[in-house]
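Form predicted alone, single chain, as structure tokens, below.
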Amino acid sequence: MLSYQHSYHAGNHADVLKHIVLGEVLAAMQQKDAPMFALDAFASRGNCDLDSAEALKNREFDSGIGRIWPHRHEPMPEGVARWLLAVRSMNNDDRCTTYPGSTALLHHWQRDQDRLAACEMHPQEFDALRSSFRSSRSLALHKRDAYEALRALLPPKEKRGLVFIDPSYEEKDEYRRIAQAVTDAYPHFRAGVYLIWYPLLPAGRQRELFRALQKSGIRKILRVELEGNGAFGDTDRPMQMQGSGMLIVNPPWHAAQSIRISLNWLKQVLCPTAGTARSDWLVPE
């Protein structure tokens, strides 16, 4: 969607969940010294200014990083601490004014032997992405359609890596398109780890994504969800996101437990009284 700009939503509860899970999976994969590839299919701008008019319009960051920042000096799970350390490295210790997107975090966590590609079609978002990062042999910025990139860039030469997929879902058929794109890409890159973010809305369209992947023949799909049950906004608004989730195809075996620990901590901090946390297998091995 060329109308979507993530600055309005930067640092909210969904960003926090998806980026902590992303860091957990990446860290587990980096336990092996072999080079790996990461594809950020819907990259957005890289870094977001939380003092911008866009971010301040609805102050969605108050539901995410705003609730966690006061706990920055307290003990927390390793996965949360890893992500928060990256966020803190881009801010002073008094306030969080810059929130790093997925490309910025992947770039921050990238090792010398790894390679990263980021795709973005929105002209303003891509210009901001390009101004934040310079393309190099280890980081390639693509102004191209994410679905086309999934076909063109996979499988990578490294033979191992992750694919991060978090579209805006502003189009109703996006759930179906994402499921089809992963189903099509999987036979060409069976060793890849695919991370798919989705919102939890009253319409429940995420079930279309679930059903399609369950019928795809792909095995070993972990589902992780955090729902606020009113803690993230008015439950009577049909388009008010009440939480979000991640589907992880081929999760590293030792990442699942650490994700559960981080998820339970997030529930206690972001939505302690009303929230629910879920971690189960959408499709078992």
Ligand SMILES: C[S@@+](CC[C@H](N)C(=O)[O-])C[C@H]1O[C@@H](n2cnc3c(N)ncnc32)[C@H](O)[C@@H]1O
Second form
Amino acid sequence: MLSYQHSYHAGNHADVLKHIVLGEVLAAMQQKDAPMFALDAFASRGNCDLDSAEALKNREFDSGIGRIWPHRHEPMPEGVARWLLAVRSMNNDDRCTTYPGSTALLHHWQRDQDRLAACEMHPQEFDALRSSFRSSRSLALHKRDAYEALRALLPPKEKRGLVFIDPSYEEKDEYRRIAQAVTDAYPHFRAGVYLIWYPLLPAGRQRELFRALQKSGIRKILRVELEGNGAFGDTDRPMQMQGSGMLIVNPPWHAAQSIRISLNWLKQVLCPTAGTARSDWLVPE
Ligand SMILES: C[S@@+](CC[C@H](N)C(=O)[O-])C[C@H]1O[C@@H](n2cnc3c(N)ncnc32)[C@H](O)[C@@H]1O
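What's the form predicted together with this ligand like, now that we've got the form predicted alone?
Okay, now the whole complex, with that chain kicking things off.
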């Protein structure tokens, strides 16, 4: 039984990074008019209430949206502005109380011709998702295992699509499972853009994900990381997330360029003195 609930972490530095990168990739893909498919394989609840007891328990949003919100009226890179505009459209201008998760953002940015599928296994999280969004021709909500959905829903009929893989990493072997799931999905959908989020924890298990993907034969994998070096919590606590990263298989060229600009801005705002921003090819073309 899954116990992870995203409300405790909503709006933190990792959410901010993943959602900005998600918006960058989607916008680059939407430069073409052709319909596209998005699969939000690990969806969570859609929207998180930052005034809820769960969000207020550790106030993780202070490390992310809390540091960005004061800059909302200032100039900023296009990729950050696109995401912040979406967040602002769900809030009053004075405070950010509703933090949109991946399904809410993908739904917000969806065009008439696009299709979105979101999968969530946790009963409460799925109920929350279903109460926020109504399934329609262009939005399918699945109470379904993400690994099974990756096999069943790919390739999409549109032949163009983005696959967002954002697991909770509750199990130690999840890094290897994710690499295997992408390796298995890829031959069926080579044109797909796969975005894989991972935490930077002292145990360094993301390296298992890297090694497995490096051996998979898949080319063109961009790595984007933001590490706080203490700006996101004590570095000596074993379970303290020090930062996070995204791997992007087949990143659209425009997105790779503008993600670098957004990442540098994020570093300046979230962790100006200590942080490290990194963007390189885990596997080149
Ligand atoms: C990190 S959260 C997702 C956050 C969300 N993508 C966002 O950006 O707002 C991971 C979610 O995946 C769900 N989950 C974990 N394992 C799953 C599985 N095998 N299939 C579907 N959902 C799963 C968890 O219940 C949790 O809600």
